[in-house]
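For reference, the chain that follows is the form predicted alone, supplied as structure tokens.
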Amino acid sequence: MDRIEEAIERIESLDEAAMDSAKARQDTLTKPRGSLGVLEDISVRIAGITGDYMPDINDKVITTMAGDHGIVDEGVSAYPKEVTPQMVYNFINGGAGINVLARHIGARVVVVDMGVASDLEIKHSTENFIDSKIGYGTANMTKGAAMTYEDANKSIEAGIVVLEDEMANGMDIVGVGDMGIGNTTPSSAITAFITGEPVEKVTGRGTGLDDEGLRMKIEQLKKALVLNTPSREDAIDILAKIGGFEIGGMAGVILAAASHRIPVVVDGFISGAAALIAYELSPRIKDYLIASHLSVEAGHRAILNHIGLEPLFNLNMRLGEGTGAALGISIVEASCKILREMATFEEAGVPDKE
């Protein structure tokens, strides 16, 4: 049994007893029952995920996975692929949006090279970078498969290893984020193929394409889907034919987190595509997923609808990196603090009308 099968085998149902106890406690807190709405629901679900009716969120981790894409050669991005390694250095040095928001919520960022198309020159020892490179970017999927089946499998396994290794440093919750110029294109391909929605409906402007650029992007996506014909019954084949290394890595993180009863906060469109791959491998991961926000990217709603998730907020974000996940983690932490720290009617000496 390989790592992927082992992870899938370990994914269990939510702990109903912990959820019942959490719900019972919520109903005794000094507030009208249900008055904190989704915050109450989140805390109950985290109880079910962790098996603890008063879960405590302390060790917060965001994995930001990077990879390049051969289809960028077809002009599907407004930025060149050289931006990918430059942004990886920015992540490592703490200067990116995700670093700011991670510091804001007290999370650590783990940057992973899954398939950057160059050798990164890390000039000093750093604990926040992991080299899990599968290849120097994917192949151009308008001319053939983005990667081999074996490499697709390796990318998911690498994500599992990253998650399990990071658990040794403490992990109560994990957010998944991405970096990769052009990666809205494979994400649109995955979304269209799995959800059955038209390519036009799930393809957006990415980093800022104009109308002609968007038209060409849709054209190239249709070409790639016709050429590659993935197997609808094999999520790894879908990833191999039209995916990306960082998408596979995030899918692995999601599977591993669920297998260890760790809640996963999904960022936006790219990490949503990874969640689709993970969901196709094991629908049981749905219970462990929390959708942070609704991305501006056109296909994100189709992903959430397919899995059956509702986003916590909509701030018109589309940066990626795990920025939405960071904000989502802060909401999850707040929900658990309400459950743990708010006084009950009995403790406060307040009569409970209900």
Contents of the next structure:
Protein chains: 2
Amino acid sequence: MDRIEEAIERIESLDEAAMDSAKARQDTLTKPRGSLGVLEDISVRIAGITGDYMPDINDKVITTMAGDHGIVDEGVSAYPKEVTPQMVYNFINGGAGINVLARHIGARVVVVDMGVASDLEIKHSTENFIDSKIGYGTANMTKGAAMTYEDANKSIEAGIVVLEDEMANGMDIVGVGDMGIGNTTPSSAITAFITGEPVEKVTGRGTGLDDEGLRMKIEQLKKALVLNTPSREDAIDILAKIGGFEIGGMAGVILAAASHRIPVVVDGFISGAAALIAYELSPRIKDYLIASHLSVEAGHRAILNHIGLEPLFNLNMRLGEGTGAALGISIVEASCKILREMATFEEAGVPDKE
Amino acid sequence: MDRIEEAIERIESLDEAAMDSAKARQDTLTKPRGSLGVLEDISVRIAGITGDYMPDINDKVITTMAGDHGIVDEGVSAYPKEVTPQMVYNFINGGAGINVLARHIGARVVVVDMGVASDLEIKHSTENFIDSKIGYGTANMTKGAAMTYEDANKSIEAGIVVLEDEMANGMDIVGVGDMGIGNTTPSSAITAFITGEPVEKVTGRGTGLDDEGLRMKIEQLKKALVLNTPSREDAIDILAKIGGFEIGGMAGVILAAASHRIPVVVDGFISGAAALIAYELSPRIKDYLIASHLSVEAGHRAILNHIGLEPLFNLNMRLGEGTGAALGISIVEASCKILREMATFEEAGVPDKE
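May I ask for the structure of the form predicted in complex with a further copy of the same chain now, the form predicted alone having been displayed?
All chains and molecules follow, beginning with the one already shown.
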């Protein structure tokens, strides 16, 4: 049995007893019942995920996975491919958006090369970097499959390994983020294929295409979807034909997190596409997923609707990297602190509702 | 000239030069332009408020103002009046929702007795408590004005004093929150009167009224609005006839913050009603206000629409105390860190858009 099957088999349902206890405790805290709304709901779910009715979120991790995409040759991105490795260096040096927001919430960022199209010059001693390169970017999916079936498997497995290795350093919650010039394109392909929505509806401007660029992107996507005919029953085949290495890696992180009862906060559209792949592999992951924000990118709502998730907030963000996940993790942490730290009516000597 | 007029006269427009510099800097940071959406917008506004194009949010303060309401005698609240002083003790002991969330974001809570209907037993040495009591709860506004015109003036002035005194301890941003059994009722009265919306539309269940309770509350509100006829041109008269001491105090905090170029984050419905009073006194405060969340309480949207604010998030909260403001402050802080700490394309050696 391979690591993917192992992870899937380990995913259990939520701990109902822990959820009942958490809910009962919320109702004794010094506030009108339900008055903290979604914060109360999340805290109860984290109890169900962790099996602890007063969960403690300390170690926060964001995995930011990078990969390149052959379809960029067709002009589907406003930025050149060279940005991907330079942004990886930026992550390692702490200068990117995700670094700032991770510091803000007290999380550590783990940067993973899943498939950057060049050799990265990174010192072996760099603590926050993991080399899981499956290939030098995917192939151009308008001309054939993005990757082999074997590499699709490997990319998901690599994500599982990253998550399990990082657990050793402490992990109460994990956020998944991405970096990869062109990666909204495979994400739109995956979203259109899995949700059944028309390509036009789930394709956006990515880093900033103009109208003509968007039209071209949709055309190339349609071409790729006609040429590649993934099996609707095999998510790994979908990933292989129209996906990306970092998307596979993030799907692996999600599966592994769910299998180890670790809450996993998804970011925006690209990590959402990874969640779709993971959801096709095992719908049980849904219980472990928290959608942070609603991305500006056109297809994100279709992903959330397909899985049945509601995002915590919408700040018109579309950066990726895990930036939305970082803010989402802070809200989840706040929800658990409410559950743990608030005084009860009895403790505070406050009269309860008449 | 009294303190209220002084504060109003000191309120300037935003610093356009600082905003232009902040916007220009945002566009050099290593992300597609605009990809951090509202975070970018807020950071630019904080630059305009503070006059600093790279604003630094360190000292965070939440003022939680408490008061009681005579109209509670008419059965408009699901909780008894005795809850107000007990919750003040809870704030001081650090056990309430606002304490937990303030700790989470690294803010200090300043608890203010604006008009609790009993003598509080609080040690003089309690650092985070300010006694600004204007009276022992308001009068029952179904039988006359809630307070005298003089007390309405005093309550706003007291809020100004609280803000200005607390500035000495460091204050880069302030959140306004409330506590007061029954205080959604004067807030609905103020909202209906100022926005012109029907009472039914801006009256909610507060801490948890049932259908019959809500019907009674609406009836009492209509009675109060017929009996009291505030001058539409005089916000202090509105506060006196149908307001509350803590609402006046919060209006004072808002005016003073704006007059000292300190960003002020409003919480939900009751602090929103205070913002309405402050807005009637000086529409210029709008530039200094950030709406944190959209409250479940029915009238909150009408307040935001009247002033022209968009909330940052909606987590179905309705606790008050400043809990939504706390989460909002954390987002504002994150936005300023993005502006200050992210590497530029040049610094990171990342190629910009083609």
